[in-house]
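To begin, one chain is listed below as structure tokens, in the form predicted on its own.
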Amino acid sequence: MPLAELHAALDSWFGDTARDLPWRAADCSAWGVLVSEIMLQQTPVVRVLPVWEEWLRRWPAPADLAREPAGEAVRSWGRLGYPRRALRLHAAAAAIVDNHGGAVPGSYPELLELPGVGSYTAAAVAAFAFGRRETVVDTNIRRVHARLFTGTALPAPALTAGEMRLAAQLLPDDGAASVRWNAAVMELGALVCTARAPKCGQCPVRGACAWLAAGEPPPTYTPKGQAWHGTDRQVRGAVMAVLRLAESPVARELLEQAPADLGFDADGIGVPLAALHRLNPAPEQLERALSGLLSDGLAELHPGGLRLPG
């Protein structure tokens, strides 16, 4: 299928079955986009969504984020994992307020200078809130590349530069068709051309698809997701429940060592307290977890004991 054609067929499909999403909204802000992309990375669009809403609510500018205590950011990011992010975006809106007058800048050099913004959502701001031609590649795009293009079930397990060759090549020179074609294929990615049970016969260009006249050869790898039951990662999130809801720092006695009193609520936090002391980590566990909460800037030391960060 030419290039024109594969264009116009998953542009066509894109305007028909895409999501009705509020940062693809027309009267989204610049900056709600980069806090959509920065809360997508590794979370599904059920989890954010609720959250994205909220945030928007709450700080509907950069400005309005800035002003706050790291540690709000950070509260208000409740179970979507990964909470560093939830500084970067802080920190980002820090950068936007003292360099760009509180305004989100609309180029992928200026984007990709702000804290925690890396050159895939630098790129993928500047497309979306502000219709620039760049060439977009998350997870989604890269496998139905793969998929498409060169005949493989997945691409390969990190993102090469013949990707990113490859992904510049089929961008559509028009700046307002490219911006639709990256948001196309990254839609088809997640709706259709998925990584466990692609619905082929959904597919608008099946036609085309090297994969499928290869005969849908398996993966040549095994993807390896990432543990969390009894892992450090679950521990700390456990500990980070804790501090959300903590109104005043929180002892480490009590991180360490269970109330005897299993009605204790203190301060508000006696349910994720219990559940922390419910996956019973061996000391050694708590303190790498506590530790590293305190060395990646998630919680502050004060004499009464650990809270989230000022």
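Following the display of the form predicted on its own, present the structure of the form predicted in complex with the DNA.
Partners and other molecules have been left off, which leaves just the chain.
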């Protein structure tokens, strides 16, 4: 299928099928787009939606977030996961105020300088918030390209230069068309060309798919899953759940072991505290988790104990 036909087919499909997401609204600010892109890193849309709405209501511009303590960003991040993203978004807001007069910069290199903004997010914000022609490559786009053009079930474990070259070659010349193309391929990967059970029957470009033509060969490698149970990450997560709810510093002793006669909900953190104690981490593991949180800036040591960064 000629490239122009491919562009037209996906553009039409996108027009009919695209989800009505608030950060895609015409009046959404660049800040709103940036916040959405950071929140969406490794996190499904449905879980981002309510948190994004709350963030934009509370902090409609970078300066509004920048003048808050970083801990407020972490607290209102809730259970989105990877709370360092909240810290980086707060730092990005400060950098936008300090270096860009409070306005989100529109160029790829300037965006790339912001904390928490890597090659994907810089390209995505430049494209979706500023209408620039950028080579946007995320996990969805990589998977669609792998199937459509390479004929494999999954992309390589790590992004390759060849994939970037291919993505750049596929990009429509016209600026506005390139923005829609990026969004459409990403949407196709999210809704139809999914990792587990692709809905090829609904695919507007199945006739051009190299993977389908090859008989849907299985992946040639098995992705290594992320360990969770018993890991430091699990302990870190449990500690963060306590700190997010705590309204005052949490004594270390409280994190280390449950007082046998804790008959009250200490500072309203009884539930996450019980969850932490149920994990029953070894003392050295709890120590690793706590020192990791401290060195990451997700927690601070105060006379009264641990708390979110002020």
